[in-house]
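As structure tokens, one chain now follows by itself in the form predicted alone.
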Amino acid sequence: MAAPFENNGNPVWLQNPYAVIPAVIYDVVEESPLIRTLRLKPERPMVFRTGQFIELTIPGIGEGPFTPSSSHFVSQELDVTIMKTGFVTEYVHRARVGEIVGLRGPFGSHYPIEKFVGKDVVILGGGCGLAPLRSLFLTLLHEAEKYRSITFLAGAKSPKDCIYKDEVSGWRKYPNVQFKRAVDVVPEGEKWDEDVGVATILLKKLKIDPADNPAIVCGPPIMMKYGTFDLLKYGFKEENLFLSMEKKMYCGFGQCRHCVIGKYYACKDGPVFTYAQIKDEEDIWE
């Protein structure tokens, strides 16, 4: 049974932000040379809302903030998709089925999907930014009939860097869903029959009225920057552009100050912000 939520989206039982829930790794999916998905079974249900993040602990090594990549309608299991980028993630990529990790959280803000009902939802992402977007996408698909349409535009460096490959054909079977991909380059010898170019070129294929419809962006800072600007040019409103500003987070609850964005903390006030909220803060794309 799902735990009731407080106003900040966290479950009532989360009284101690340092409390760690043990979770066993029951499967590992090698998504690309640098990205893998850990499939976890927590000791007790991990109730979260899509867009929130958790802290994942590798015992004896350390922890890091990651956004679940699974639907928030599933709490008995949890997927976390992680790119190898540093000390902790190096050990994450050595983890094996049967090992125990720790989970803290959830923390932060979430996507206001109740505001998306009856609308055309556009999702734009690239690289490991697809992890929180997969969570959002799967959450929307759980009740796909509630939305007029769902369009997911995904970018990667090359075909071998595309993640969630085995799921794409299933996603494309939904009558009101479009899933389109683009890669920066196609190396000689690799097969690819979809678009070539940066993820933002896929916006040219949009055929929806942007008025009062939401768009969600997550990915490398440069992609988020120009993706946001292109969505604004397309006609989306600043208050309807939702950005996941995760890259500076560390502790999870505003103590270390690594994630300050002007007057905001990405971990407490975000990681989900509207562009209207943060557009006037300095260096938001760095």
Contents of the next structure:
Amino acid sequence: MAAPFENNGNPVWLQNPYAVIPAVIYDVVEESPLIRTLRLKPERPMVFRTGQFIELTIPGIGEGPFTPSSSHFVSQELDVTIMKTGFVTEYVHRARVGEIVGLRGPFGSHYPIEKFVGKDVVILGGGCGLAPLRSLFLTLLHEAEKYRSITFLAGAKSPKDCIYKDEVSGWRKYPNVQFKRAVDVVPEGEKWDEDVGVATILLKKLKIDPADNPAIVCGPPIMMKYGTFDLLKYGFKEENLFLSMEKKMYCGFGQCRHCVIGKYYACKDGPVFTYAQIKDEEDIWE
Amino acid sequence: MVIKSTDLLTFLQKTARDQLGGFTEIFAPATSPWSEPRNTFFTPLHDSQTPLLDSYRTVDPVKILIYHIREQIQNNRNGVGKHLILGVKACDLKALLLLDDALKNRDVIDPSYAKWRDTSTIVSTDCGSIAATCHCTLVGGKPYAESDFDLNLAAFDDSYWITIGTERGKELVDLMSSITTVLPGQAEQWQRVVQRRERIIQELAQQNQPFQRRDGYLDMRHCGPQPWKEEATPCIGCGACTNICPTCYCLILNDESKEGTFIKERSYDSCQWNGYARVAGGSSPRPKMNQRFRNRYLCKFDYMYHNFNRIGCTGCGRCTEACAGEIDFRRVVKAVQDSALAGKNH
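Starting from the form predicted alone above, please write out the structure of the form predicted in complex with the partner chain.
Every component of the complex follows; first up is the chain already shown.
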């Protein structure tokens, strides 16, 4: 199957970058106390490539950049997993099924999944950073046989903070897929029989030749930093490390300058960068 | 070609009154009763007014007429008419080139900026005096324009020397000729223009002698944190410097959606404000004032240079003029350059 982006020609926003596509919330999944997934039906298909992001508007409130968490092989519907952490996301968490939100995009760079074919793919993420990684993961699972193996290493603060709980057992059924989780702490009274520690401890059990294989990282800044350093230490190459950078991506197409990382715009040149691209720029982990 | 000042004034007043040439609005520098007598502001011209075309640059940059402080950018179907903007100085023309690169000459176009830019005829004028903070010559500029205008008016004696830059400029001269007298220029008159220009360049050279700097700015990022901290001490982070800068175009989007219609407005933002680059969860790449202060200088001389192959400073000196902390931009650039070089030599 050809990548959907090419089938669609130019994205809508090239004509008017501020054009908003209305989308109805048809389902809400409460993933954890702070994270929920909105399941959206846009008025017209939102064709994107995994790793790209969209701007989601809560009418009258504001807008924020979020990466779809669903497969890019689905464009009639779109999942967006959002943590309650600020003004707009507060309203995202109050939104109800049936309400209309706005979408702009898709914007930015994507994961180059064509380069992952035949490889052992390692995905490392934590917290709400799992959102873009779920999109990548589901996109890869769509043609799982094309990849030698897919290893998804996910971290969370505690068992109740783990997201996509209901999907894990399904993911683990694929013969070439490993899904491992670690939580920082297990509070008394909570049940947990997987690993305990920061997400990067899962790398210790990794049995993959890092020489020519890709690793993808997304998570809170501190996890991004140490996850990247640990993967480099493990032997992954700088150009095979794909990072989803979180910056304040306001407009989405390199105009507003909020997300500038030195000479790059996180929204236009990223959000997916290789470590080789941005390692010499300033403030990348903040 | 040459036009007498009095004839030009008659032409402008008639054009303003009768909307000649289809111009729905004319903006020209004028003084304000609330400001210093030599300061001018782009003001809608009425048929009884006398614009002040030969002073130094206006207090506000021409940006405010084309890239508005707050503007609806979507579902904005209102026509914007045709505009004549007079008295734009060379520094602001240079700034427009950068704004064009950022907002218009690229894959994605800011629809509102493009609309205003495309409906505006720009008439530049030579600087007849300089402000205390003017330093265009330090950044390779001149106090008069040689290109990038539709029409340029260079004052001498009681007349203006006319230079046509574009087809639009030519149309404007045709309109002038149809109403008033436009004469062929004499070589001797051109000499008067050149003399005047040289005098202003001399004044600038003298004024900016203490701030002479080295070529090339890419070393500035290697300056250690200490000079930045010292220079930023008087900074209160108000953002006046960025809002008044002719090349700053950072924006925020305000959602004004109502009754089932999505409406977005954009307004100026400032990298000097704490919340500028802060992301959800509270993390910020530049939580301290001196980091944000440094960001502004590096944006002008390093980041924008990489983005557009031109620096983001035109030497207009407005940032220094607007600064509540009396920080002289020229002094900071010199101090940082000196420190970066000293660090290199050690």
